[in-house]
Each structure stands twice: as structure tokens, then as C-alpha cells.
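First, one chain by itself: the form predicted alone, in C-alpha cells.
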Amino acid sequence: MKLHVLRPWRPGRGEWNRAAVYHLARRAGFGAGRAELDRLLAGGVSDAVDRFLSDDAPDARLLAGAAALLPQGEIDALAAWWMSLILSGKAPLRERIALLWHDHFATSFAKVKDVRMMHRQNTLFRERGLGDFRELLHAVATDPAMLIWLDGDANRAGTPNENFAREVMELFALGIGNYTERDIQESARALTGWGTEGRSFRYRAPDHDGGTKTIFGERGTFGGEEAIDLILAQPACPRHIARRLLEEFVAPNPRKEWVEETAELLVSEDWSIGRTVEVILRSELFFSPQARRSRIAGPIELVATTIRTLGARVPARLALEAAMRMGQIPFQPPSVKGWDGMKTWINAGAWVARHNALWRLARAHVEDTDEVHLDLRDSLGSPKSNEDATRFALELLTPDLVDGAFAEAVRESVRSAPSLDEALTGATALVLTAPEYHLI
């Protein structure tokens, strides 16, 4: 297919640059340090892509470091571990792949209330979160921890529970207004039988209602993998997906033409998530003004983006409870529908611990503690003055904004500080605790 708005980006002189590096390094991962920010910068663009899409390796140790957690049945234990793979850097897209289908399949321990059964699907969605998004579907559909979440044990012939049925289509393929409600109906009636022994999936043929359904105008004896490729084969559903990478890796509310050539796209790639994401970040509209500083980011993001960034040293404990105390808690989203995210995340409490968290974070500088901690002399580039420090924490933390009333104020702010430790301390802070930097 030929591409438009997806079209691979060629910058001109002077457009890959340290703000430009910087943009996919957060959105693409979580962030890197300054040193990495320049090994990219210095390879070009293209190069700098292809980082992202090969270093596609989770460390092994961490990952094997579940099994030792599972015992215990605590899912903060868990949500820690998950949070030190984010932080280890290794597979950032993969990892923000698994946050992104975390989000958008959203289920919640507090109904599941099995940490094995939570691990499973985290697992799921980081070994399939990049391939073949049908495959993805059908995967969750028989998820244990998905059947218990939106009652699939409940869902027997004479009484089919609509739940998972309703949100499939709602939330996780085709989106409002694409379906009906006698879809939802038919579909529910497909899906019996499905349920959980343990913790495995189980179909029980006597609790399957083997009548003729109609589905999205279709009629048959349908089951359920009939039925999720019936909801698979909707014009909608590439369009649904499409909407949602884009707005994970573009901006909010894309436009139209972005959703409908990305859905081509989609298809024509074989539903590969990976390979369509690929040309997403090497596209023009990925690098354009629209897409830059279009998101507040999450507070996972915020928190791993910043310490990895700054080159912190963190306990992955000590950073799950600073993202938890600003809204987000992993494997526990608020509903089916995940979390509301942008203005939701700076309501008034969200934002005051927001601010403690990453001024805590840039005190730490000369405020060593036993757990964190944090050299601005290393993370920033050996300054040596109080306008060196400004200047380096702008260049790192918000590199497009090195000019201006913002960068002034930070000037101003730090320029008479009683020593270039505080005046490091003091830059990094004003600068993580602006509006600005929230803007990922």
C-alpha cells in the first residue's frame, strides 16, 4: 500500500536532534540516559529505530525472578517485578507493549484474586503484544484470568452471561456503534461453555448452547473461536486497534485519514502489531508537532522515564509505590475500561504527588539515602557553573525547551544558588515539576 501520513520521515538539516532523540526514546521505551540519547543521536534516525525494534530481549534473570514471587500470592510483589523490568531497560518496546495491552484488556486481581492467573496474562501480552493481533484475541478470549474477570464460568446454554461478549466488542476490537445488541446476544450464546478448572481454560460441551446463531448478519451453529474471527472480520476492528496505537504512539484523538491508513496498514501487514508499529515511529507523523508533547504521560511512564533518564538508582518497590500513590496501580485498573488517563492523571491529589515524588527524586542528589540514589554531576554532563546546570538539566529533560520564558525562569530561579550541587538540584527540580515536562 502506498503511504501518506505514515510516509518514513527524512529530516532535514538539523531535524534529528537531541528533542527529536528524545521523543522516541519516551514514547517508543521508557527513556534513556544521556549517554544512550547521544549513541542514538549520533547513529541517525533510522538506526535509532532499529535499536528500539532489536533490543527485543527481556532480562532473563528478572523474568525468572517471578517464579520465587508466585508462592507468595502478593500482587505488589508482582507489580514490583514488573516495574524492575521497565527499569532494567532491556525490550522497552516490548515492555510498553505490555503496559499498552494491559491497559486496553483491562483486568483487575481485585475480582481474579490469583497472582499466577495475573502473571499469566502479563506474560501473554509481552510474548504476543508484538505479533499477530488475531492471534492476540483469541488468546485473551481463553485467558483464565480474563474468563474470571468478566464471567466466563457464568456463561452456560439457557443463561449466557453477555459480559465478555459485550466487552469485546465495546472495549477491546470494534469500539461503540459498531456492533448490536442482538450481536452481543448471539455472540454471548457462541461463547458458552467457556470457563476456567484451576487455573487453566476449560471448555465444557454440555454447558455450550449448540443452536444456530446470527452474528453480524452471518448464521450458524457458531462456537466461540467462530465468533471472535466473526468480530476479527469487521471493518471496525482494524480501524479500533489502529485508533489505539495511535494513540499510544502518536497523540490523542487521531484524526480520521491517521486511523484509516494506519488500519490499511494494519491489514496489509497481517495484522502484525510489531511490524505496524515499525512504521509508525519511523513515519513523519510520528516526528510531527502534532505527535510531540501530546500526551500527559501515565504514571508508570513518568516515574521509569525519569529514573532512567537521570540515570537513578531505585528500588523497583520504591518506584511502584511513587506511580501507585499517583493513580496507577498495576493489576489493579479501575474497570474493565482501564484507566481514564491524560487530564485524570493531575487531578489535584494525583498532581501534589506527583510534584513530591520527582522533587524527592532530584533532592536525592544531596540527599543521599540507603536506597536512592543519584549523582546530577554524572546524569547531566559535568557542568560547572549554576548556568551549565540549568543548561544541562533543560538539554536532558526537555531538550525543545532550552529557549524561552520556561528555560528564563529556570535561569532565574537557580542563577544565585549557594553552590553548583544545589543549583543542579534546583534546576532538575523546577524542570521535572513543570507542566511541561508531564507532556511526554
Contents of the next structure:
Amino acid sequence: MKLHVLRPWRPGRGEWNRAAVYHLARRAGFGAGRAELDRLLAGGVSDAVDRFLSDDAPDARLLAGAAALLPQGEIDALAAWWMSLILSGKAPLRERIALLWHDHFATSFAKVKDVRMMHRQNTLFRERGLGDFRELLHAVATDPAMLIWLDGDANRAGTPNENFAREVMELFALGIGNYTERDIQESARALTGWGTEGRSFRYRAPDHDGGTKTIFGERGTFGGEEAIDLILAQPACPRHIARRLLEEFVAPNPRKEWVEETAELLVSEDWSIGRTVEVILRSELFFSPQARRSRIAGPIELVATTIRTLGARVPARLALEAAMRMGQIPFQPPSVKGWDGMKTWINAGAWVARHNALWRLARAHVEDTDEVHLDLRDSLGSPKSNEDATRFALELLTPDLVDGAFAEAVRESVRSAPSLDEALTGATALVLTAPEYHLI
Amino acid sequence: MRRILLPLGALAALLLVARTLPVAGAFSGRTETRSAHRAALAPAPSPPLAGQERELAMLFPADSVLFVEAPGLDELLAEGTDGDFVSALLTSPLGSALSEAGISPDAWLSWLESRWGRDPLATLSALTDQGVALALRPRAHGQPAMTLVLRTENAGLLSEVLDDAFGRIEAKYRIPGAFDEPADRVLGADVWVLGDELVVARRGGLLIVGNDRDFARRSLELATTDTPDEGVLASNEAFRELAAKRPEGVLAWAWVDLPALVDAGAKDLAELTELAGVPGAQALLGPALSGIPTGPGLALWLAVDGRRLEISIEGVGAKLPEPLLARAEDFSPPPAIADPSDLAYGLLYRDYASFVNDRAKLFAPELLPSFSEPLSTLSLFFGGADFGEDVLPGLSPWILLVSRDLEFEPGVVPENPLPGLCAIAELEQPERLGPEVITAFQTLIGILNADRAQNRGGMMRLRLGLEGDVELTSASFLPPGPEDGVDMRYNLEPACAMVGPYLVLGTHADLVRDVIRRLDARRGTTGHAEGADEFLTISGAALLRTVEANFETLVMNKVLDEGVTPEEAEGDLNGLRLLLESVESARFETHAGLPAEGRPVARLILTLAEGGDAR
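Having seen the form predicted alone, the form predicted together with its partner chain:
Every component of the complex follows; first up is the chain already shown.
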């Protein structure tokens, strides 16, 4: 397929710089420390993108460790476990995609009330999130947590429950305006009989409505699988998914031509999310000014990228707690729409929580805490003076803002710091709590 | 072992302070500082040094807030690695593992000997043969003032060791000859000043090291005063009372002036002193433990005896809640039902009847409303009878605790196999109160079932059975429903029974059955009912089995709580494994004593496992 909007980026002289690699690390993964950024920078843009695509195996020990936590039945333990996988830095793109699908197919423990089911769904997003979207959608439709969340168990012949059918069209696959109420009602009939038994999917034939349905103008005695195939066959479907990917990796409110080309790419790549994301990450569009700092970082990505960029050691439970205070509780999205994101991330309460958490993290360099370990001399690159402290902090945390008014304001604030450590802490805290830093 | 090493650790800390100070600058170019030192330690005639018979506590000023003395240190050092306790430690799995990791004490001592040119343990033993002690006094700013006093009969050895230490400092900081002569001579002692703070004074076999010149000088003055009765630590009444009853053969002991420490800003300690007046803390900790920090002084004792290490903490002048201790003698002593396979076996003294009914005497008025809701809730389980007035007084103030691993059939082992726990108490009128308690248990299960049913949770099934001729009521979970995040079937099967006058309540029916059998076959009594004696004995081997059975869960929780990698967490927990393998048992005991005495004691006794000769 001939690419226009998503044509590969051929950086001009000096364009593949610290700011570019920083953008890649924050968007394709959850940030990277100074040494890793240097390595990525030295290898060139192609190798750097390869790194995010090829580093595809989560920490096996951590991954398996979930089995030891699930018997406790605590959703916070599962959320902290996921945070520990994110903070481990392994398979960063895979974890980011899992987070994206968790937001997209938003399912809440508040109703499911089963940690093992939530873990199973999380595993689904991790294992198949970069695969064929059609398979993913089919798998989500039979996922026990989703069936409970959207009342699959209550969807029976004669008394169809439209919840799943409605959300799969409105939120998961098509978007508003691309279906009719009749399509929802008929799809709901097709999906009757799909439910759970224990923690597994169970098809109950007696509950299935075997009558003729008309979905998107097609007539037949459709079952659930066929209904989902009909949804996937709608032209709106690849566009809906393309838009979601562009919002995540490029910018909110993507232009129509971006969406059209990405949708076409998705279909031409046999619905492979991984290959579509790869093209996006290598594209000129991804590295364009329109994509950089184009959206407000969500709490989990903000907390994780900050910890990873600074090379801090923070217990996963503490990192999770910070993200939760900022308004994002993994496995408990506020509604089936997921998190609203953007400006809702920085309402008054959330902004104070962000400020306090990041300020405390920076202060860990000079204040003894049992839980958080941060050595800014090491993470920023052995600065020797207060002037260095500002420059190094800016280079690591906001490399595109090393010069200018913002940088000067930070520089001025720490110029007379009583010690280098205080200067490092001050500069880091000021950068982390500046609005600019929260744009990703 | 930390307490054993405290005086040595303090000496090391003082030397560390010296190491980090600009030693050369303190002597070479700061004449005004030297003058200041001379002014502080003004020349004086040399009065005779007090004899070695003078207690070390007589050499510290009365405003010391912490005093540590190690009367058994020289003996422990002299025994070296051949001493019973140290030897047992070294041959334990923990000692063997350290040895295998290249952290062998023998190798370390040999290395030290090669560097120092002396047998380190023998030298330190000789240097402390007449005692070593340390005292602290808070300062308005910075670290507290600290003075270490060491006495030896080997004045020549002390001189040599000191010369050697000074020589090494001179070489390290390239200030040859800086310590050839003392900076001053005060009260017959040679005085050196290192850096801005550290003072070293030696006179014969007496060595005084401190980080505060005035505080250290007071010790020197007290060592050269004929009648140091006034203004010495030993004149403090609480101190004297504790020191007089100091047990024989302790390795080290410490005295803490708690109110002074609190006044100096130790906020955490301030909270400790108020624990006895907090209902939750009092209910949980009991009168002895919560009463220890309520007096003007605290003493800590450390002793080793064979494979045993004992750490005791004792309050002096403690305010014990008399109403909570009054019924200690009203009930017969608890039966002896311990079994070697138990993970834990203990006896609690908690007079909840007096705790509830005398609450107005025990707690501040503003805390009393917090009793109302739990009491009225509990009364519901007893058919409206007043829980405080009608139920609790019939319950013995002692409660026996039994915990052990549970045996599961193949295929029904829980995912996190936890040990079971059983509590046994005596009822004053078992024929009246026994059925009421059993009914309350059944009511509780019914209410829990109703609650779980509302939340689509799995229900518990009540069962009645017989163990011998004892009726056993138990409740077991059905297989988990879709709303049950946790399969509780094997980790909770609550049961209760009346065995004669004894009420048995446990987390698992199997354990309750076991206890019923034990009560039938009991021999004698467990401990005794003097005062409010309590103890809890934990078996290292049994606890190790629980750790092993839940190892991966512990690893993952550590990963999430501490931010370590799974490998690091596993390493730490392997250390715990070795420790548990090395400890035969840990026994924690408390004794409240009589309220008039005000001397509650808590004691931890660690007994090392008998090991092979792994060294």
C-alpha cells in the first residue's frame, strides 16, 4: 500500500535528536532512563523503533507471579502487579497496548467482582493486543469479565439484553452514527445464549434466539460470531480502530485523511494492530510537531514514565496509589466509555495530586524514605554545578525545552540553591510539576 | 545480637565521626580552637582516680537519658567463637550460609588480626575487663551528646591500642606526629581532640570518648571525685531501683529515662507512653505490654545462656490498670494442651469483662462512646442479653491460643495454605453460657450468609457433629460462586464446641477436633495464673513450613510493596528461611506483676536450633 500521511520518517540532519528519541520512548513505551535514551539515540531511528517492537517479552517471573496474588482476591494487588510489569520496562509497547485496550474495552471490577476474570481479560489484552483486531474483538465478546460487565448472562431469547450489542457498536467497533437501533436489537438477539459458567464462557443453546435477524441489511439466522463478523465488515470499523490508534500514538482529534489512510493500512495489514502501529511509529506523522506533546498524559503513563525516566525505585503499590489519586484506577474505569482523558486528567483535585506526587518523588533525592530511592546525580548524569543541574534536568525530562523562557525560569529558581543536591531536587521538581511536562 | 554490639557499635560510630572530620585542620592551623579546647578542659591538679570498684553508672551525669552497660561483654569476647551461643549460631543454617557466602566470622577475624597485628577478640576482651558503658544526653541541635567509658586493668594495652589507632589516623590523613602529644592534660588525663567534636581522654586504664566536651568532661570529673553522690546517674531514683534489681549474668543492660526522651522531642515514644489509655491498644496488647512505657524509666536486659538469647524490657514505676488485673486469681489455671507440632502456643491474659465494665475508670470520657456500637451489636448475637454485663463476666480472663498447620486431602489443598488458629477460654457457668455462645456462633453464620447472599456470594453451610461425646458446630463454605474472588473453602471452616467448662473456638473444624482431643487427654496446667502472665511460643520449623507453602505469594507481595525485583525478594526471603531454620523457637512472654509494684516485664527468648558442625 502506498503511504502518504504515514510515509516513513527520514530525519534530516540533527532531527534525530534527544527530543525525538524522548518522544518515541514516552509514546511507544513508558519512557526510558538517560543511558537507554543515549543508546537509542546512537542506534538511529530505525533501530530505536525496532527496539520497542522486538522487546516483546514481559518479565516472565513477574508475569507468572500473578498466580500467587490471585488467591488473595484483591483487585489492588492485581493492579499493583500490572504496574510492576509496566515499571519493569520489559515489553513496553505490549504493556502500552494492554492499557489502551483496557481503556477501549473498559470493564470494571466494580461489577465483575472477580479478580481472576479481570486478570484473564488483562492477559488477553497483553497477549493479543498487537495481533489481529478481528480475533481480539471475538475474544473480548466471549471474555467472561466482559460478559458479566455488559450483562451477557442476562441476554436470553425472548428477553434480549442489548448492553453488549450497543457498546460493541457505539464504543468498541463502529462509533455513533454507523448503525441503527434495529442493528443493535437484532445483534443482541444474535448474541443471546452467550454467558458464563464459573469463570468460563458458556454457550447456552436453549437461551439462544435461533430466529431470523436483519443486521446491517443482511438477513439470516445469525449467531453471535456472525453478528460480530458483520460488525467487523462495516467500513466504519477499521476507521474507528484507526482513530483510536491515532489518538493514542499521534494526537487527539486526528484529521480525516490520517484516519482514512490508517484504516486502509489496518485492513491491508490483515487487521494486524502490531504492524499498523509499527508503520505509525516509523512515520513522519508520528515524529511531526503535531504529534509531540499533543495530549495530556494519563496518570498511569505519567507516573510510570516519570519513574522510569528518573530511574527511581518505587514500589508498585506506591506508584499505583499515586496514579489512583490522580484519577486512574486500573480495572475500575468510571464507565464503559473508559476514562475521558485529556482535560479531565487535570481537574483541580487531580492537578494537586499530580503536583504532590511528583514533587515528593523529586524530594526523595534529598529526603530519606524507606520506600522510594532516587539518585538524581546518577539519573541526570553527574552534574557538577547548579547550572548543570538545571540543564541536565531539562535535557532528560523536557529535552525540547532546554532553551527559552521555561528553561530560564527553572534556571533562575535553582541558581542560588544551597547545595548541588538541593539544586538537582529543585530543578527536577520544577520541571516535573510544570504543565509542559504533563503533555506527552 | 545488636544489643551485644551496642557499646562497640557506639565506639565504631565515634571513630567514624573522627574519620570523616578534618583531623589535620583541627590541630595544624586552628590555634584559637585549641585555645578553646584548653579553656574547656582547663588545667587542674591531678586528683586520684576512683577505684575500679566504683560502678560505671557513677561516672555519668544525672541528666543522661540513655545508659548502656555491657558487664558480660569481656567474657563473651574472651570465649570468642567457642562460646555456646556464638558457636550455636555459627553452626546453624544461617551461620553455615554466611560461611559459604564468604562471610565467615573466623575468616573475618583472621583478616582483622592480620591488619591489626593483634587477636581482635582477646584484645577487646582485655580492654573491657573492667566494664564498658555508654550514655546519651539530648542536645538542642544535632546529634545527642554521647560518652563512652571503658575501664581496663591493662593500662599498658590501652595505651598501645590508642597509640596504634592514632598512628593509623596520622597515616591516613598524612599528619605525621599530630597525636604524638596530647592536646591537653586535664584532671590527670591525656586529652586529644579530633576534628570539631570528638574528645578522647585516657588516664591509666580509663578511657573516655565522647562527641561533646562538657558531657565527656563530666565523666572525667566524676571518675576523679571522691564522693560523687550528687549529680550522678546512679542518684536517679528510677535508675537506682532498676540497677539494684539487675539480674545476674546479663551480657548488657540499658536504662532509658523515658519522660526525658519525650521532653527532648521523641514523638514516637510519646505515643508509646499513651498506649495504655487507648482502648484498641489496651485490648490488643494487654495490661503488661501497654503498661511498660507508662513509668519514668525503662530497662532493657540482654543475656545469652547456651543456645538461648533473652531480651527483656521492664518498666519501672509503671501505671498498671488495676481493674484489669483484679480477676487473675478467680479462675482455675488453664489446662496444658501444647503439642510439639504446634506452630504457636500461647496464653493471653485479657480481662475483657473488666475492660468493658470498668471502661469509665480506664479510659478518657471522650473515648467511651466508641464502646457502644460493638457492644450493642454483640448483644444481638446473645438474644438481647447485655454482652458486657451478662456474657463477658462469665468468660475467663485467660485465653489459650493454639495454632498449627492443617493437613489437607490430596487435591483440596488451598492456594495459600495458612495455619489454623484456635482460642480456648473457660466459662464460669458453662451450662448456662455454653449454649448461648454456640447459638451466637450459629446466628453469626446465619447473618454472614444473609449478607453474602445479598452480594451473590457463596454461602456457608452449618454442620453439627460429634468428636467423642462433644458436640461440634462448624460452618464450611460451598464451592465459590461467581462473586467470590477467593476460594475460602479450605482456609476457613469456623467451628466451636464446649468441652466441659472450656469454650473452644477455631478457624478450622479439624483443629477444634484436635483441641477437643487434647483437652480430654490434658495433663496439668499451662503456665500459671499469677498476676497476668502471658506467653506465646512460636516454632521456627513450623513457621518455616508456612513460609515455604506461601513462598511465591510472599515474594510477589514483597515485590509490590518494596519495589524490589523478584530475585531480590527471593534473596531476602531466603534469609528468612535460614533464620527460621536456625531458630528452634521464639517465646514472647509478659508479666504485669502487682499494680503496686509497677514493674511489668516483656521478654523475648530466642532458642537456636541444635545444628551440626558446619564450620
